[in-house]
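Have a look below at one chain only, the form predicted on its own, in structure tokens format.
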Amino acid sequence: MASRALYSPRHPVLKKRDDFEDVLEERRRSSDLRYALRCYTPTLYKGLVPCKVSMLKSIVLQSDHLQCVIKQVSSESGDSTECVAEEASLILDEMAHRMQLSTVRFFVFTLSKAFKRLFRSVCVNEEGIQRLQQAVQEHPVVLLPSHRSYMDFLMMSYLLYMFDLPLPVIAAGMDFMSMKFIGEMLRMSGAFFIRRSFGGDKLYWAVFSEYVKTMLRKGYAPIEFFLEGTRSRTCKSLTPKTGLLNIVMEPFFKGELFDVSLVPVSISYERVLEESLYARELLGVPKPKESTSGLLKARRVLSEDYGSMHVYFGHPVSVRSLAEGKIKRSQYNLLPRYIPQKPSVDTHEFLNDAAFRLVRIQEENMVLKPWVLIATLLLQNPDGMDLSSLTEQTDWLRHLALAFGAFLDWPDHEACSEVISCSLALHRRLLSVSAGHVQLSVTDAPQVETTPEEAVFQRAVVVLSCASYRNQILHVFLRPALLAVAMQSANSSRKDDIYNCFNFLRNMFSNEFILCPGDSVQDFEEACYLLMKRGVLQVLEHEIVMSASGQSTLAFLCSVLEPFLQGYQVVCRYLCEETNENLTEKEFIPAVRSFALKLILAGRLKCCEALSSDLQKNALAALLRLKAVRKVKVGDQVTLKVNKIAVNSLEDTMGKSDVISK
């Protein structure tokens, strides 16, 4: 069973994958308006007709659960029940979806006519569709899609309307909801709108959980939300979240449902919309609010090329088979269903790997372009390569992912050369070629004159657009590439001893990379295998030897990681040369920045990703989870404490750079 496959060793070179088909093909000969009218009878749970939305708003609030909590805040705030009640009827009708297929039909047409401009091709598995519309029919669905467009919510309702399956309803940040009209025709194309943080309001999380379950229970409609939480601005996976996931899974644990499948979805882009919008984002530069205007502003992109897409939608996997032997489901036997639990540390434990293996199966099912390993290859080499080096490079780079389980998309029967060339030509804004050299460029900037800040801020524009290309790939070298560092920094071929250093590193990353809790000596067996396998070091007892063909390939797996290991240091050195003992979190990002941004002005650092936020913040939650830096509150505000000895030993063990040292 999938469930099963979900905690069993991978052999990623033996998995099979399904074929995929182009839906924008025969849209590309029939008419939009036809189409987008046509009959819709979409496969139902059990054969049930959904219920109205008024009946499902009625049924949740007089579930017993939330007339228990509007009695709780009623006993605690002093109001009376009628008036909690009011205020969970008014926070229901801020949250809850309007589902009318008529808007569905028009953003069908709509989208029709935007998805045939804006992609060559959306492949989607047909197999992975008929899993889909059998699993809908035998229990609730929940459809946790990756998230790196805007574009994917988008994308999954226009899919399941094609393929005539239930339209989803799906969870939506509250900053849809100020888009005049665009946010009322989301929320009447099944989008519901919460907020993104609860803080401590019991009610809004009784009126929110409540919702979410009661339409799983009754099989409304498959439930869609990102495990990740928001879009990843960098296209790694991010740390996923288990508070929605819980409310999914609950009704199962509670024995309200025989079970609950989760279908993870993979969606991938030759090229991503917003990516010079997210690299500024990273950048500093502060998010554009959702508008209205802002979306009609954005129509330019119509006139863009984005190549291909593709979303695979992976085999569902069942609550029940999961939780089996992990979850004593007797535990809530010992209360009324109706009353609010905390999940136990055995739940939450659960939950949290749960969560971080369905999110390895959205990143093994991502397909992968051409373009990402050029990325990987001109972000290794700054000064750019002639062609005719990166043809063979990424030849053999191509054969190096596939033999590591990469699911790459590459043309068949093409010549190597036509098929750099023509990724060169999609992603040119990120590059110049000349002369047969290729590098990357600022090639879309104004000719005037610039301060030395503002040249390195564009450089850096360009350098992060690349590397989310190049993050789509890490999952596939993360662990050889792991190994291939600690092999480095052991210095000793001892395996015990390269282990230990395999293991500090994979500890350090656990917030920069998904890498599943507990699975280290896993982790560690599969990057040997791999290696072994591959010719480029022999696994013995006690050693671990690289054979004599291997430096290239431990070469290429070290530079992988070098903008991780460098961005680290960097903050681990500003902690302890530059850091005050009043420096608030709130500071701790900006100043950073201004740090690293000092020393690339020196020349004593090259690597540009050292100025992502997102590497910031995750090098942060590092030290402070290693209790390298605590986190002290002084009245309104929360302070940084660092412990010195703690952050040079950790940058110590990383293995200092010479390129930041004074």
Given for the second form:
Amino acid sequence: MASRALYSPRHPVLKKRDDFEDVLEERRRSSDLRYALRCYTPTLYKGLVPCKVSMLKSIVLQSDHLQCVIKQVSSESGDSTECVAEEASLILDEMAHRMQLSTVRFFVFTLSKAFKRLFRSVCVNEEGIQRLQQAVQEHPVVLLPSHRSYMDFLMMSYLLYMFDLPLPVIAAGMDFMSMKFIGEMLRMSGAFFIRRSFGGDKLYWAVFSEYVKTMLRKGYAPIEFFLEGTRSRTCKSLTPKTGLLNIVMEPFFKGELFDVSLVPVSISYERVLEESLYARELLGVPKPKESTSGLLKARRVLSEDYGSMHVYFGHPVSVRSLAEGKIKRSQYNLLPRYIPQKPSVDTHEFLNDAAFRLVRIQEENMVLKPWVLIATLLLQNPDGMDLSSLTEQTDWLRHLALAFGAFLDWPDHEACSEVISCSLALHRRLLSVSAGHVQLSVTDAPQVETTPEEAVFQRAVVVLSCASYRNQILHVFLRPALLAVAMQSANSSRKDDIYNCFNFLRNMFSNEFILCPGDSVQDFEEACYLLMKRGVLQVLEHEIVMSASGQSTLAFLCSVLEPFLQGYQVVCRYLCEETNENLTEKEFIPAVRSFALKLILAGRLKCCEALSSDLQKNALAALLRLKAVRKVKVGDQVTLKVNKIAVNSLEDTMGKSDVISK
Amino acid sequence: MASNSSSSSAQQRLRIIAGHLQKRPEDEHASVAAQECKAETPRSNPSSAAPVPKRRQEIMKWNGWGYSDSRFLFNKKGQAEFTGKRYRLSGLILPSLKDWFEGTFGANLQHKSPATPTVNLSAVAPPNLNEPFIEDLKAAGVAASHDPEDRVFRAHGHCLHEIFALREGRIGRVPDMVVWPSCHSDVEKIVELACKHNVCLIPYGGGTSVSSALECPHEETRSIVSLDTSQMNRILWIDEKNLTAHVEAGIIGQDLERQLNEHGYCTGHEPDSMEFSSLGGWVATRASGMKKNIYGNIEDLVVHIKMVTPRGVIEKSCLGPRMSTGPDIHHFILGSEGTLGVVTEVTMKIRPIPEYQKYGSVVFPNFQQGVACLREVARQRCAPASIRLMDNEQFQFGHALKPQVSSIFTSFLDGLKKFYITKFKGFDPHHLCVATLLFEGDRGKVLQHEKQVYDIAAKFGGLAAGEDNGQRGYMLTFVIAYLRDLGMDYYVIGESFETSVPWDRVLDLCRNVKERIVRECKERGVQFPPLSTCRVTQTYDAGACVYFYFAFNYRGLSDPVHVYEQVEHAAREEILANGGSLSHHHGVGKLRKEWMKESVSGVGLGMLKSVKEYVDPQNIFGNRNLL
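If the one shown is the form predicted on its own, what is the structure of the form predicted in complex with the partner chain?
What follows is the whole complex; the chain from before opens it.
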């Protein structure tokens, strides 16, 4: 059943989704303190092996797997096994959570207060909760929330407590730990900390993976981690990481568990708390180091209205059903199971595919607010729009989005203009509205004089903030938009030519958007289907023809991708024109940024999104993947060797639209 | 304390007889039956028990397990009883079986699914006879028959689908005739004639196969001849100096054991099917006996094998206990499943009958602890003759087979025991499980050994639970096949299957396979949760043999056998995915052929195929098992 949910028919329009209920409503009516102290009796896993936090540590340290790695490391490094074991123990101390209910209760109390101030409502699909309650009893559960804000995991634990579900243990980045007090608090509410990078550290990996697996095998608690690895600064889903996914699946592969349930959770915010923070970060203003005092300063945040928040618990996905016919479990028969084994090529491919599909589920279940549509339109009209035409177009876009299967939370019985003015009010920090004219603009009035550069950056902050909302709906338009651009650049109505263009673009952007590897044909067919159904295209046996009425839709779809096409072209142009022989990887981002800034200041480039480091990184990753750029290690520096001919030809194929006027 | 069962006192008597026999003059000891092979030679051995008759259907069921006179039934009062006089359980009432049966399967005594009472002979296709072959055979003086009952009886083993079809009166392809060689040279003649006239031969021993090995391949167009070895059933000689016996391969287990007992010996090879399975069948399937810890499995027991193949006779030239002469040719024969030839004579190791036998049992709080204990016993290499661990479901099953107790005192004692274990010791009756033990040897050593094993068990939370429980556990294995027939009278079908697996995977495999069965049943529309239970039946240095019972109520299913087969298939996939083997001792037959390549690699399968090609290029032994 679960696998069917994952490999659902490709026509998302037919998708049925659960209803929501506001969980804050109850909180506004009764005492938070009593609530925090109420009797908490979670539903438990039927195979639970009761186990205390302290026991957990010794089980991990004594495990055959860890003992085996300790011996390996000891014989490789020449240190005594006691010494290595001691190191393992320290790693575990640094990592392990110390969940205790009293801390959780404290959090429940304070978060109740905070959430009520921050959000108008927190909506949860209760059917999802019921499914989770069922799943939790049957098999060990892994929770896979999307990651857009620090709020995410606090909210997850809060909700699970609320619904008497077992509290999860959460894989958190080490950066939290440096926040002295908060770090420890989080630890006591179930967070465990992993270093951001430990690529070659065998011992670290062994401790970490054994720790997670032990908790999973014992049914100790649901494991929660973020497939995307980190918070998405752009509100676009990030290319998933497979390391932790492999760890939680391995007990199934090796027969230690009958099955594991993966539960994708989509958390969406009407207004992201970190909105402008992210934009600044993308523009190169370094991220403030997480610190408790920093958090306190962020108290200003508490006084603002962040609208509503939606949490959608997806259908549990059974690892067993996922792996059926894809993973040959008997490949693990010939090696004792405690000896660590790198995933085989097949396994790796499977993990990657599964990870993408799970992120796709997250995307599809992400609730979109009306503002997302408005933001999309405002970004396409940098000179602003009349309120009336904004209203009209938003309504048009709303129907298009719904036809493409968007999970839109549009108030049922309100006039369109009403809905729009509400949204504009909530996001007033990004806009100016005067005399019926709406425009994205810098609202924090520029004090004193600003240099032209500063002005560009201030404007870019607004644009990137706004883009983070548009980005939420990109996954809905992405495939049709790729098709629209492909049709434009193919200059032909032959289906094969258009598919080739589509495939090229898809390939080019596969670091930018979630495009499941190998799904090219399905994606193409889905795009054709959606646009055909909308009456935009006629898809014949060998040809694709635009309908008379389709022009506006195609134009809209093309301009959805425009900022990305332009951004990639800027990167290509930079690599062709400006680079010398010794461009290091580190210099790349700042250099492209100043190149783009120069173009903007010169009036040759309109699009501020080219300044986003996220886009620049993705473009570079794509060029590396397509082998137009190579990484070469020189000393301790990594330099980029550019194949200018290849880069040039990629840039040409991308559209020749010459957005960057000379 | 000593086992006071009737069987043991009978053994004592036999030992005395054996003692008399041993006083015979030296030169006679080695000639129990070394006479000219003649079909109707009067038997020299003084056994009173009748050998297997040619018309087996006269004493055995044609569409179920075992003897016609022995079967389970629910009497008018709704109580289960076991008919006949052959078993300890015979004639007894089993008061708790009904509740267990109804509770476990959701079955109902009102809902019967009775079997067709007699063979519908008109449904048996007329034989496809090879006349020249028959004439030559007649000239050679080999007994033969093409009576439909004889042919139907030899067309199947005891797989569920085979028995189910018979009960419904459905009869598929059956052998076209049956031949009964009475000695090695008869077999040589038959095989020669089969080659000459291109006839397909299917060797038939005890007929207890559970791998579809006896099924006639439907694509076979030649005349199929079932070669019934049952008349080759003599012990040809016993060599007390070397402790070996030379035996014709058609002898069935219980006759072999009984006859050896008369001389004071035993082979100690006791597979659960030993009442009916034959020595040749054991060799051909790599059988395993319950007491292998002392005596070894069949491959450890054979010293010499003679097999007739289309290429001629294969055998070794001496009786040396071990040889380094290239790959052991015995291993081409062991497990060949009737694809290469007919095993005619086997020289086997024998042992003096043990002085003392004692059953025992241990209760563990849960299955994990039980497995840990068995693993420790194996590590210390102190396994008793037999040690088996039943899971909780099987423990309850065993309990349901407790006969009516004779006195209030016994039932009071039972209650007390139960109270002690569940209330005082805190064992959860839904988790506890039982290990059954059988010790053999001289008295002092048995008692010492017993203490050692119980001490280990105690370390894993095990409590000694008496001889009676132990003995009942072993009884279960002999009557389980009869019980299946009872189930089939009430819409319940089931079967057992087995595997072997390394120690560290035993628990995971058991859990996953059991759960897979439950899941698959649910997905395929089985209305009631199935019985899905297992036990660890053998311990080895590096792993264990695990046996699964699986049964369900099939009311409401249009094609129950198909559902059964799909679930069993899924269960086997699960076993293989969890590091279990394709089979520990049931063999491959045609049922598990599809996994052979995966199990032994393409090269391995190629080696086996090339042996088959050399030995039997015409595919005379055309049962199409294994390869």
